[in-house]
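Shown next as structure tokens: one chain only, the form predicted alone.
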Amino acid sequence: MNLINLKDENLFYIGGVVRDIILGNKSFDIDITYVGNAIEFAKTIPNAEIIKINEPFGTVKILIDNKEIDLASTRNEVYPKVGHLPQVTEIGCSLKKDVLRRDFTINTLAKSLKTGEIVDYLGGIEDIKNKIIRIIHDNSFIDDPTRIIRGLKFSVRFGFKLDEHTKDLQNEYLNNINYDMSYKRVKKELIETFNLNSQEAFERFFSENIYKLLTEKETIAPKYNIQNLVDKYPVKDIWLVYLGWMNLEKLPLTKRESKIISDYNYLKSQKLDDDYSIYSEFRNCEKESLLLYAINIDDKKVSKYFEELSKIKLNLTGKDLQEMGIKPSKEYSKCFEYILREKIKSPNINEKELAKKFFKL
């Protein structure tokens, strides 16, 4: 990312962005901090406009040349509750103490938009070099419990590993969780990392008991390829599609969220013993709802679905039925229904002589 003229020493590309330059990968997100006061600092670039400011955190959003840059000061933070969202202590700390607020040390590395310096604390290029992931101390699990689900889709991304220590400390935190955690802030790290699409993913977070920060009951995972069947049938929501079928009462599910749990689980109460049954059903839908059902109920069902029946559509007409002499009525929908009954059985069926047929003409 070109900064125009912004070369203050102040200024560092910071975290994930400066883990992927070192690997070689493209950055989704630029994060750039100032060492100082972010706010103050944008006042003075000259032609920028400002266009946001959060006080608290000391972020602020810019405009110059029709270019969007986000600014955050360095901050220092404190978790005066565990598992809930830190409190800024101070807006403008060193960068040493910006960095220690973070979650593993591959995303503790800074480096100068003057220089094109490195800064590395804490050892964060040697574990990038080494594939490895370890936390900055030993209560960042205790302080916020979703750093174990981001360690997962690192893991998962970039094909790294747990330290043996904060193995040993992840496995200590999960045989003692303490539930009072943010949800919302679960819920965004189960979409970043099942979003990934992975099955790797899906079966550590079972075997290495993660799934216990959604729920205290044991619970086994379905032996099946989810990975596969997202990408035969892409969905939007693929994190449900992994984990829908769990009790995710904890968390803060939005209306279509709740309706893909609410279809699927409606489904798993219906007999669908005919393709008709099944078209009917699973129509109204939601398409994440139908791969759940073939994940724990019945691919075969899902397959037919959407390689066979959803293809089969009515070519006859509200028009049509008018121009054979029908006048227009409640009937209309009932004799649709009943062509689309019988087209399900034989798609290659005279729709017109079925629709006589229904009206007895």
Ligand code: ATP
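Note that this is a predicted model, so its numbers are computed, not measured. Positions refer to the first chain, counted from 1. Rigid core (definition): largest C-alpha set, two forms, superposition within 1.5 Å. First, how it differs from the form predicted in complex with this ligand.
With the core superposed, residue 300 shows a C-alpha displacement below 2 Å between the two forms. In the core-superposed comparison between the two forms, the C-alpha atom of residue 329 has shifted by at least 2 angstroms.
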Given for the second form:
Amino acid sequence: MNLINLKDENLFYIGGVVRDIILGNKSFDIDITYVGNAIEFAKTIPNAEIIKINEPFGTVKILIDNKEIDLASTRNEVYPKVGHLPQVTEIGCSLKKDVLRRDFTINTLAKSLKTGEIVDYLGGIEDIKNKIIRIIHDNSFIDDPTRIIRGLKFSVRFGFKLDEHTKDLQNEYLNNINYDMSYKRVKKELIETFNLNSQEAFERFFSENIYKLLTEKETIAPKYNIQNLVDKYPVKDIWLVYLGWMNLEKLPLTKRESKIISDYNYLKSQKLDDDYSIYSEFRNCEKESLLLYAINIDDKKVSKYFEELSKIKLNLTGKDLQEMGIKPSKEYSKCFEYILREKIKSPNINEKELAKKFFKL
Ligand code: ATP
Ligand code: MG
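Other form of same protein, the form predicted in complex with this ligand, not the form predicted alone:
Entire complex below, previous chain first.
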């Protein structure tokens, strides 16, 4: 692997990217760390353009050979307020100190850009071999409970198991949650985990009580194969198809995400006892809301909508109405809606005849 042509002895691929090299997987993103101050180092690289500097974190984005690369300084961190963003205490610390702030041993490996040698302070290679997810110190989940969700994500993605002691500490934390945590970070991890579209992740999220990070209330998950449903009807916000039915009030949601949930709650309160009401209510809702309705209320109505009702289109156009001598007005759309309603009841109606009836011709 030769991603960039930088050969300084203080540069290392670090974290997930090295794990992925060993696993033979493609990396989502490439993290490179500089043992020392990466910002000062970046200024000395010939042909590199500095795009962005984040002084407090000691990170810098550079452009080199037309590639954007993020360089991080090795850094040490503490958690003055557990569950929230850590504070940087030292920039340019040793590589060992830098890896000690990370989540799991499998994510602590460093690979020299100069020699290709892998530095493994905490037994990460052995854990990858044995498919084990292991935290680095006993306070890990207390410092950052999002690591519990990350553990589930990596476990599902790679088919790895949580080490026993890690599992015990996870259970201990979940029995004694400090709800004052950064829900922005929790949300990010939930999105990454559930966008994998994995039934296993969904079932373990509940059977292992990880859902308790979101709500104090006992919650029972619907028994439904959501993975198959999403495979059949792909959507953008997969994670909300998995979780939108439960209490998510702690999470900061975007407008669209809130609409998905409120559309679903609205649909839940509707009777929808004939095809036209299914059609006219479903068509205004986000697709994710319909999948939530399928999982929790009635999947037959949803498949009927996707397979049949949503495909019903009128052949009649405004031009046809004009040719029939009807002047364009707001009545046009009322007429179309009237015909559509009739067509949903009986697909073989004569649209022109119905238009005539509507305009009393
Ligand atoms: P992915 O393939 O999903 O990107 P990754 O391991 O690269 O997996 P990132 O979220 O990109 O994960 O983070 C990069 C590295 O930063 C991780 O490998 C890990 O060493 C460290 N890291 C990320 N999040 C945390 C966290 N919450 N606590 C401690 N270390 C973390
Ligand atoms: Mg990554």
